[in-house]
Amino acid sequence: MFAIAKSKAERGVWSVDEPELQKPEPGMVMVDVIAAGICGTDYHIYRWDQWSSGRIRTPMVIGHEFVGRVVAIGDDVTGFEIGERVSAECHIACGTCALCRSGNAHICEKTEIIGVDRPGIFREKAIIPATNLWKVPDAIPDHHAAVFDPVGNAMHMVAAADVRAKDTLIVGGGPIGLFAAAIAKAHGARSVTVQEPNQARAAIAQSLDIDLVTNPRHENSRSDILDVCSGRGPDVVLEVSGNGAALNAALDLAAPGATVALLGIPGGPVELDLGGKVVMKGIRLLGITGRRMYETWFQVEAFMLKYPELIEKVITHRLPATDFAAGFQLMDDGACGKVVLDFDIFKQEAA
């Protein structure tokens, strides 16, 4: 069985040949993976930066964004049938702690992440807890359903920051930043600006019909953002770049009392002027991780059904799973939006 794994503690990921999976245990479901998105987290693991090298145990099959078909159901599982299309929440929470029982399972301290703490779904078949599965409506195409997870990250961030009627700045035009821009506009932001130095990603942002796309390296970027924000600075900053310098610049630019939501994972520690740029300005910092289970999933489903054209603009490459190296190279080059790998090729070949 083909799979993509972090086989060695160094830069890169590799294809591996795994044994076929056996019948799922009670409470678990086996899926044939149809398509899977390459996440920014996968890219951190591929690069083997400070965060991933301190978190990942090698060897580890990676990947957590996917859509698949149910092919086997373990005992004690109800509500699913063979052949149904599903995606899944990749954070496996304990379900019993105070956080889980108070509606905050996304920050459960015992959380295990698929493809990070336990084997991932970049493989022909995967076994997932039934409680984490999400049935996919027929109207949502496979390559859109494969990215429920990152659209959910963007949705969680936009909803938590409450962009309605507010000038909103998105720092970083990677896939989650692009999804966030589309969602913020659809959710009634007064204005939406994306800061992105990469020309390819800036062009995707322009196609989303937002108010301003600006290169933070250009000297007029700050004044252009202030013009869009009536001279005050943005009321909401959504930081998805993970770049410390970009975060510091955004905090400096943010309006007093602004909400700054942080989702990007830095490669290492970031130094901030908390006194001058946060405390004295009354800035509200929000750490955003994962998706609210399962409120965010309902919101993403509704967004995908209503705005499929926006999802399509952000997914720029669909590659056979065996060409995964080309997908990571596109990310290295900054020459893509979202990359989706096709795992259905293995079923087609078998047929």
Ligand code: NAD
Given for the second form:
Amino acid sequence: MFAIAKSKAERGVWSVDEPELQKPEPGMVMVDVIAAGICGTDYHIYRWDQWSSGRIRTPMVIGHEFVGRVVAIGDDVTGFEIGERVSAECHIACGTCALCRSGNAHICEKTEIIGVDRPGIFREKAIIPATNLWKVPDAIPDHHAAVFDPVGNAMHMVAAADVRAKDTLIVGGGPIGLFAAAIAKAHGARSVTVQEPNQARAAIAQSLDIDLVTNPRHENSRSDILDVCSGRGPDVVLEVSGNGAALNAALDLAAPGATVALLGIPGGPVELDLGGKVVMKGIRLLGITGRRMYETWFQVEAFMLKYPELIEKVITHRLPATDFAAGFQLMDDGACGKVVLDFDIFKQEAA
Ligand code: NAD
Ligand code: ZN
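So that was the form predicted on its own. Now I'd like the form predicted together with this ligand, please.
Complete assembly follows, chain above in first position.
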């Protein structure tokens, strides 16, 4: 069986031949993978940066954003049928700790992530805990259903910051920032600005018909943002670049009392003038990780059903899974929005 793995502790990912899977254990479901998104996390693992080299044990099949079809069901699993289309929450929380039991499973300290801590779904077939599966309505096409997870990151952040009637600045127009821009606009933000230095990504942001797309390296970027935000600065900042300097600049710009949600993961510690830029301005800082289980999934499903054209604009490339190297190259070049790999090529070959 074809799979894409971090086989060696160095830059790159490789195709591997995995043994066929056995019948799923109780509690588990086997799916035929139809399509899978390449996440920024997969790209971190590909680059073998400080975070991924400290966390991943090689060899590891990677990938965690997907849609698949149920092909086998573990003994005690109820509520699923062979042939159903599903996506899945990739954070496998313990289900029993105080956080899990109080509706905060997304920050469970015993979380294992598919494709990071346990084998991923960049493969022809995968076995997933039934608790984590999400049934996909027929009206959502495969390549959209493959990106439930990153749309969920964006949705979680936009919902937590509450953008309604707010001037909203999104720092970083990678796939998650672009999805966040689309969601913020649909959720009634007063204005939506995306700050993004990469031209290809800025062009995708433009296509979302938002209020302003600006390059942080241009000298008029700051005044253009203030113009859009009634001269006061944004009431909501969504930080999705992981760039510490960009966060500092956004805290300078933010209106007093603003909510600043942080989803981007910096490569290391970030220095902040907490007194001047946060405390004295009454800024509310929010750390955002994963997706709320499963409130965010209901919200993403509703968004995908209502605004398919916005999801479509952010997915810029669909490649056969065997062309994964080209997909990672696109990310290296920053020449893409979301890249989706098609795994149903193997079924077409078999038919
Ligand atoms: P990405 O790296 O593709 O996007 C980041 C974007 O920020 C890029 O397009 C880059 O050009 C842009 N950027 C760089 N410097 C900038 C600056 N000074 N100002 C504005 N933009 C700048 O990643 P993504 O897949 O969209 O993910 C965004 C971030 O979220 C990454 O840091 C990723 O690691 C992180 N992430 C967090 C979670 C979570 O649960 N918290 C989940 C997934 C990804
Ligand atoms: Zn837990």
